[in-house]
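This document starts with one chain, in the form predicted on its own, laid out as structure tokens.
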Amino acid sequence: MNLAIPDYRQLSPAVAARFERIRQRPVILSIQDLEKKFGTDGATHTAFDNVSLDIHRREFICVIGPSGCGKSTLIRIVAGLDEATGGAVLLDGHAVTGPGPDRGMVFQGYTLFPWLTVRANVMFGLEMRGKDTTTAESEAREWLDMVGLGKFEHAYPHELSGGMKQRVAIARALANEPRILIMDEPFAALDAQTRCQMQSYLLQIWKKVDVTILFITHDLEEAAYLADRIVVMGANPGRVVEFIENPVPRPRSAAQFLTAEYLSLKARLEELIHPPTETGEEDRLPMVKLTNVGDDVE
């Protein structure tokens, strides 16, 4: 198949109109000149600095970048789990100073309480917010139905597959009706088939819920499939290299992986994340040979 690859910045009229509508929405999350340093004054390491980003209501933002660029640290600060050493994070105009129910968090690892049933896991946050057991049970069932796990409300986490556990984690995070859902590589531990299925589920859930999503990933295809905008970070220190408006129209499907818009975007992401070396050669390990069988592999 021969496809003319357009400039990834050339948005179709429909996609351009969609971004114009997004820009008209209020800013939910504002990250302003954020900086994070570790260590003492004598020996400090800058995880990232000068990171600024405004995220609009109902927007889906993916953050990508090489290991060590500070992606996970960034969202831990947004979640209120870490403190910045400079700058500010504002949610609905209010400074983030710690964890709160206005932010839901889904981690890469399975963080369900193993001693609680699926329904009880989803009820936990609702009861912590003061809802009575009857109300919490009713609302938990609604969220489990929405993620397609209503039949498993009495199961325990060890009885679920990895993808099902993450769906429960998403339901638990959304049950508190957060303003923003923060996801730190939530599908990284899943096999390829389940991961694709979970990406589709997440988009279906996002359509039904009034929530803004900030999603961290190493997977360029995942970012291209999910995001409205993609934030590309570089390392040493971590900084925003580029903001990219995704040219692939919604609704998304696997068939779009062969479209010119997708291929153009993927090529640009590869260029940013895996730039060519100065010598034009790949990084090479030291040549320490531990075998001598007379037929070297290429």
The other form holds:
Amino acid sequence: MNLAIPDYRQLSPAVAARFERIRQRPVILSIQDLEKKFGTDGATHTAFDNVSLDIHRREFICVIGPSGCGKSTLIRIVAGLDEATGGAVLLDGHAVTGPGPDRGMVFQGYTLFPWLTVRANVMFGLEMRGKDTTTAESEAREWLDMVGLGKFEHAYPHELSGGMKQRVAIARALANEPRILIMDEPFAALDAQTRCQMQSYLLQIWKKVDVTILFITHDLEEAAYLADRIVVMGANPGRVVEFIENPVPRPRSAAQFLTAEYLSLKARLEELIHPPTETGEEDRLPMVKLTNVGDDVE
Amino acid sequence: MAHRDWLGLKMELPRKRRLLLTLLSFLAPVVLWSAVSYVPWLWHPLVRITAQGDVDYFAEDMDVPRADFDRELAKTRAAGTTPPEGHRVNPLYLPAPHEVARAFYTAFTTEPRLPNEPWLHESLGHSIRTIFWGFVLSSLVGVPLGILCGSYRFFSRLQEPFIEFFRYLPAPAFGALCVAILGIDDGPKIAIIFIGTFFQQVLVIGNTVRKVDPALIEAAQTLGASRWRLVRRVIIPASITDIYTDMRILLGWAWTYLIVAEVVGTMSGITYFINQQARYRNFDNVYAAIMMIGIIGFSTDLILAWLGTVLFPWKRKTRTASGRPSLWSRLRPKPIPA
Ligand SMILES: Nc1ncnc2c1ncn2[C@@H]1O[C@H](COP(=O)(O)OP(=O)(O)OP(=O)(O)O)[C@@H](O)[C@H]1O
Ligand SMILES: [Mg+2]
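What would you give as the form predicted together with the partner chain, now that the form predicted on its own is on the page?
Now the full complex is given, and it begins with the chain already shown.
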């Protein structure tokens, strides 16, 4: 089946101009020829290599790729939690050597501190940076209001739903006013409806806050909805396969899901992530014989 | 469905059933004990002589095996002499529940026989003091050391191999040494409790601290925490509830070392009391004293468990989970209506 879908690279003039403007902005994060190998001399396993990427100020970057292509490893290196075996990560031109508050991190598993109330969780980073309690308190409250959880400041994390926990985690990371917000499949554990809501919340927050976002996902639609640029990675070893400039204009909405831009982007992503097999046959599991099923099963 | 099932795997039972089962777990042994004590044909292997009859070696209030009594009874009957009289009893070392229950009161009011002998409450007080100091001294060193070992591989590699070795040396083996070094009073007893607790404590707490979710530590690092603050603000609070549970279990172990500790040097505390009462053959008092140790230990643990829910509000079940509002939500100031 072949639908006539336009090439996603034929950007509308408005979108093309937007990317031109983004390229003019200063580079916040520069990943240069990064490589990560696991294991000691004998049997090494290359998680990824040859990864280079410049992220401009206030850009929203999504990294997408099959499981095991090294997405998590890549951003753990950016966050300073792992060390690369080659290449460099520069933040504002300075090499990253360890974790620090200039790179906020939101994990899939929330990682809120269960012994602290919601507000104290948000205050944690502020206190680490030496702010006094009253300042930290009022700033934390502002950030909680920003993510719509002002009413829950005294609750403990276990009293919140998954979506609310992740909003607290976002507020906690943003409260440090990081240069870049790194998110590793932050909404993957949420149900579909909450995930949609969270995606739109995130765009609203990003609109209000001067922050650059590096967002990992394996959900094509999520990447298409959120990103300015999409970095598509392939596995074995992990490599960047393609940089895609998202042709869907902002502000984004569900109504765009049927526009030519969105469909062309989606088609290209599908092509990259789920390439057709070489023989041209459908990639399917063998049929398993069913036994002892009644007549009502066909 | 879940509520009809008494044997759901790993499923918590409703409150009423939990209480019922708790009651039953105590009731079952008491019922067994009562049966053996009050139903004569279940055991009662002895006969207490109430009248000597014409048997020379019998005396009033003497307990003889049933076979002997029956033999003498048959003999007197055959010879036509006066038969002995008596009723079946259990051995002295198995008093009936009501006797032990009475002893719970009378043991406190029984005046000591010797001039220097302590009263029961003094003995108990002495035992509790010994445990308290042994455990507190051990914890003062053991808890910080355990946290260090759990947090830094350096301390773990430096300390734990030796502690692991020392842990296998039975604490009572040090009794004679402790007396030689610390004298015969309370010093060596506290030292035995210390030795029995400390080495386990460091290892157990070290392990607990090592189990802290590394994701929490990483999250804190990306928020700007490092080194000592990571320990103080993340590792300790993240493991404190489990450390608390460890401490409750360790305190239980300290109690099991008590009896050994108290025979070191001059015998003291509850052990002395039990020994004296056994010597006077007041076995009801012996049972009462042993049970008192259990009651003190058990109720301390209950109090500590309750205290835990006050100290660590984040571990409390939510309102929806337990059906009751949390202390936090009850103490929280009510919102002012607009
Ligand atoms: N600590 C480690 N030791 C050895 N190999 C590792 C380690 N961590 C990751 N790897 C390997 O590196 C590769 C990339 O892993 P990574 O978790 O980054 O993938 P991912 O793209 O995030 O996958 P997913 O989408 O499933 O999260 C995998 O092949 C994995 O086996
Ligand atoms: Mg991953």
